[in-house]
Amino acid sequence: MESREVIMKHYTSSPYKKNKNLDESYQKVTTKSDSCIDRLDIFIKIEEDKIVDAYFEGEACAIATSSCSILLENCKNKSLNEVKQFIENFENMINNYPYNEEELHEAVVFKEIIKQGNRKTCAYLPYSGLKQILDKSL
């Protein structure tokens, strides 16, 4: 599958993206852009170290919202270091830093994301939420 059918695919059938009503044990952040609308709401269950659901919510283009979807996806049933070292790859990757191509799975569409800076925020806005969630937790 292309690059765009993955994105296209993530932004408009996530599994991930419900309106669910809010229950106290995930823990919510929210992540906005300061030079567009995105905006994403996203919504994580810990459980013994590790991401047991997860959920978002929110407005956004198609890039940040295909990159909370895969991120998700990514995450779910992980420990909490696994999701860490996934963002630090992630964050390699849009660096143009060394990076592990398969442990990203469908995020490396995102790979080519580093020539164009605005997209780059776009594609990022997910991670920088869900690494502020384990900051609190690690």
Given for the second form:
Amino acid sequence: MESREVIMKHYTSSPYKKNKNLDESYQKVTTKSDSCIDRLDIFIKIEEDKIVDAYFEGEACAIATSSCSILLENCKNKSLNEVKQFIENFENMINNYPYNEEELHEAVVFKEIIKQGNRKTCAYLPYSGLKQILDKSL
Amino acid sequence: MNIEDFPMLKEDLIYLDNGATTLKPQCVIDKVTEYYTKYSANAHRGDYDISFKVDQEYEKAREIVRNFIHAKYKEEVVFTSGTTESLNMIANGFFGKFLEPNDEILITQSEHASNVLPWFRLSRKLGVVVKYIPLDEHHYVTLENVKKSITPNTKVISLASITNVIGDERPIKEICEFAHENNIFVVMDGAQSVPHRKTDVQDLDVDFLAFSGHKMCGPTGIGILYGKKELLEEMEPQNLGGGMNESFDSPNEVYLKDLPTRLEAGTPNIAGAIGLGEAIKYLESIGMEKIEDYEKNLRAYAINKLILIPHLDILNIESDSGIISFNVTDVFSQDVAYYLNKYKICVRAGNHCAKILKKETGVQNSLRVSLYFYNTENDIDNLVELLSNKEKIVEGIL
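Now that the form predicted alone has been shown, please provide the structure of the form predicted together with the partner chain.
Below is the entire complex, every chain and molecule, led by the chain shown above.
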């Protein structure tokens, strides 16, 4: 699948878009950009050091939304340490440091687009949100 | 018109975000550079030639502003950092001094954050009440609705003369007349109107006016607080310090200078003030009536074309200014802005600082095109062409 198709798939029909009420076992974090109107709420359920369920909702551009969906897909059923490593790997990619492309799975689709102006901020937005939850939990 | 005066327009840029800030003509850039290269001294020191020159230029700029808004006295013109600072000074420094619990402040839900948050703070601090004048079906303020909204407790009506999302013009003169009959003060947020049409504070009879230099071809970080002299005399300076005091010996023996210096503590934004003076001279050389007419015609030209695009949802088909707010059906406004950016078209996406407007319009975010006199029919044609093809937009958001 081409990058564009992957992004549009996650943007228009993400399975991680919140579609029901979530109980208190979910932790919520709001992540928003200072330079644009992107705003996402991320909901994570952690059980025994593992993310067992994840959703998001909010209003954001195609890049931020699809990036959030792809991030949550790669977090589900992963240990917090694995998620941390995934995030670090993504950070390495967007900051031009050596990274493992294979382990990024679909998140690699942002490799090119983040070179355009402000879009690095869009792609990274959900990551900065999820990191807040990890910092509290790890 | 006058495109050749703007260095930024020498590139193939289409700048349609004039509600946010405007481009600078060469004469303003030169004037600011001249200060920094030829007489870069402080103000209020007449001791040597270049400082004397600063005072002359700085006060000349004040006189240019006074004449531009037709204020009666030079003392009524205070240099600030912009509309936001001016409105905060008005709310805190004047109204904060004498409003009492349960006094009412009337605004609307389409005000800019700078004309909402200072009043919210007063509300928390003093127990005054912020109320909203209902807008009509086109989100306009009518005199009738103003009349309906006042109570014996209403002390101030604070309104944008033109709003920054809908672009509607408020009947400020009529509101002032009615308000003054009822002993109510009127504050005018002129950020979106002063750059685009003639402003006459004496004719309008507003008590206070705030506006920004950078939205009218001037530098950033400079703006104006206008207030009727007898009211400014009562204003508590928000900043105390150098330049604004006469003498001081102890906490109870502090003597302040006269207006307007008293309200301009610290080294002022000298380059900004001088640059603003030059910007106003430039606008006057074109003529404010001509600017207003040109923008109205250009807006009509744009609306007539945009209205034919079926996947556009225009929030303000009718409007008195050069502001057009719209959405592309089913495409997030920011994505459309990114798409237009690829073709060097600058438009704003967002809620445009009028964050409580969404309650009124039901629309959370939108794209905003805001015109100025250097925009052309060609700019509009380019915009219309890019917005006409929805497939191309969806294709282009990545």
